[in-house]
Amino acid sequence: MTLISIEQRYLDDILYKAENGISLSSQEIIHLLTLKDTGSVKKVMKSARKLREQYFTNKVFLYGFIYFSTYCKNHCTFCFYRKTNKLSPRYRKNLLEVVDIAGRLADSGVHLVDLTMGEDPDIFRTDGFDILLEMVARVKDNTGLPVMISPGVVPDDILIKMNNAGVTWYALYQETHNPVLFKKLRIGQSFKVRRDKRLKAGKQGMLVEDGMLLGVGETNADRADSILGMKREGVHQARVMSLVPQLQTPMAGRVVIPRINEYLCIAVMRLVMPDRLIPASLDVDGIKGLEMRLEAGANVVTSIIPPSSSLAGVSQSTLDIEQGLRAVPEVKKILTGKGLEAASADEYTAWTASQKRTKITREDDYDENRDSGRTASGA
């Protein structure tokens, strides 16, 4: 037997076991995230996509998106809004006009609001939570959608008020599950607060997402970290996104690494989370990269951003804004080449109550000494 047959022997055993329900290895991760001949990517994407249409058909859920606030008191390296940067368009929206745009964006067919801010230090004063919960609860009455709300590291007791007014969604990105590379990427930042934030966002009764960055210094090995330590954490939708290096800022040189990485990550988080909500982001690449991304198994559009709104995105503050490529109907028509169409709001509004049914669980392998135990190898 030649070593290639041997190589398409394991990557089919690997293929197997993940459509049939059977845990995949670290080990079998890491050979998924290392493929790099053109047919055994594919074959992996096929087996992506045949787990989404058996958990979700061919059905696709859209996101709205308002970045309310662009300040931020954090330095974080990768990111075009850190403190210190002077290059990155500061604005806060007030709320007649966050309401006004959650309300177009509804009225376009999206299926969530996602409220997202920098850790804004008006909204961290000691009465500025006030200002974001009444957003909050102003959304909800005006669109009828859920919320999603991307704040930071919140203290624990507006956690509870978020709940309580009615927030879907707590969205907090980890970025590495790699605690000594977090360091390196969020400056000044704990790796277990952030953590245990999202744990106890989950425990108030919130749905949870998590992400990882590619590009930012990460071995293959951590990436298979992120994405099984998202499966431990139980987070109900899991992101991968890759850096888009930014003027002023540490990484602002890094050499782009190709895309197909941000693919094979799609597909191995489905393989391994087929009952997961995975997203296609037009944040990296605008419309033009939303097909690939469905095609390894994404199952959620975010950053649809209504043009004439003068807001910005985060990796890419304006591809395809204000020409209108990043609305619902520029969507609908890439889902339509692929065979997908958008869900009702009644499928979304189901798939979330029958998530929130369940709590987050935190399995018992996934402790404290993660969290000093290894490094990173190239980090």
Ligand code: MD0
The other form holds:
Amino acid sequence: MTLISIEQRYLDDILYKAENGISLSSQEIIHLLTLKDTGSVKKVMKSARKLREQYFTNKVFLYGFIYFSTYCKNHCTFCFYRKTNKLSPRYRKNLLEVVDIAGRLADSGVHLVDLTMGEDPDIFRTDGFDILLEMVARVKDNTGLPVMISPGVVPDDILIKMNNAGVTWYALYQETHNPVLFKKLRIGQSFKVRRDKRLKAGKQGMLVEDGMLLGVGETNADRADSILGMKREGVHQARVMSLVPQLQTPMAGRVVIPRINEYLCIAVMRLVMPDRLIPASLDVDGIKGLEMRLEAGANVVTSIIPPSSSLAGVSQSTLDIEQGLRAVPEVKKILTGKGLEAASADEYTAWTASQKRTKITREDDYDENRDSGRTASGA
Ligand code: SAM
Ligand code: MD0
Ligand code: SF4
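Right, and the form predicted in complex with 5-amino-D-isoleucine of this protein, after the form predicted on its own?
Entire complex below, previous chain first.
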């Protein structure tokens, strides 16, 4: 047998396992993530689409994004909004502005409103979170849509209040599941505290999203660990985003890795977690990046931002926003071209309700020590 056919056979075996609900090993995942030739990559994406179709038919969910405060006390090396960056636009939208923008997003047809903030010192004080709690209540009332919050690591009592206020989703991305690399990315922050916060949110009954960054010094083994870590944790939504190097940050000069890495990660995440939500974010390459991410098996479009709202994105602070390209009609055009369609709001709510009924956060299965002693790669 030739070398090529042995390789092809190995790939086919892995894809067969994934398509038939058999768990993939770390070694098999690394093999998939290492693929380079177009034919093999296309095969992986085709399997990913097949699984998406099996679990979600041709329906895609749409998330509106409101980055309502860009102030932050932290120093994440990849982020444009790290405290000391003088270039980043700083603003804090008030309650009425947020409610108004959320209403416009809802009218445009999104299924969820994601309220995101930096770890704003004005909010991270004793009574500051009251504003966020009120915002959640008003946005829910006015739009009738579920709400996701992406507030960073909040105190435990606030997490409980958020859950009681009817927050559906808590988004908190680990970025990497390698604690040594984490320290280089989220300077001065605790790997364990961040992970435990997400686990607590899940335990309380909120749906949770985790995510990983690409092109920040991780190896393929780290990527595989992240994917398996997210699966083990039982997150409801799992994301991958390529680093967009930001001016005046420690990662400004970082070489951008080819996007095929992100597409492969999306596809492999779909193979490993076929029934989870996997976003295609408009915040990396704007609307032109949507097609390939859908092709790779994503089933949620995130970072939809209305024009004339003076709102920013996170990794692409301005791309496609004022031109109205990060908007539902543009997204729908692309979906149609791919034989996909936007779900109805009821279909989305039914999915979240079904997830809330099945408690799958597996804190007890999670071995707290398994990550210790890992080393960061220098890639
Ligand atoms: N401050 C909150 C936090 O950090 O959890 C919420 C802000 S937002 C959700 C931050 C996320 O955007 C990060 O967790 C990271 O995954 C992503 N992000 C930030 N800067 C990025 C960049 N330059 N390129 C790609 N992704 C980025
Ligand atoms: C996105 N810019 O969806 C947003 C953000 C936070 N929950 C999401 C990273 O890409
Ligand atoms: Fe702040 Fe979040 Fe940016 Fe880190 S990623 S600097 S916590 S806004």
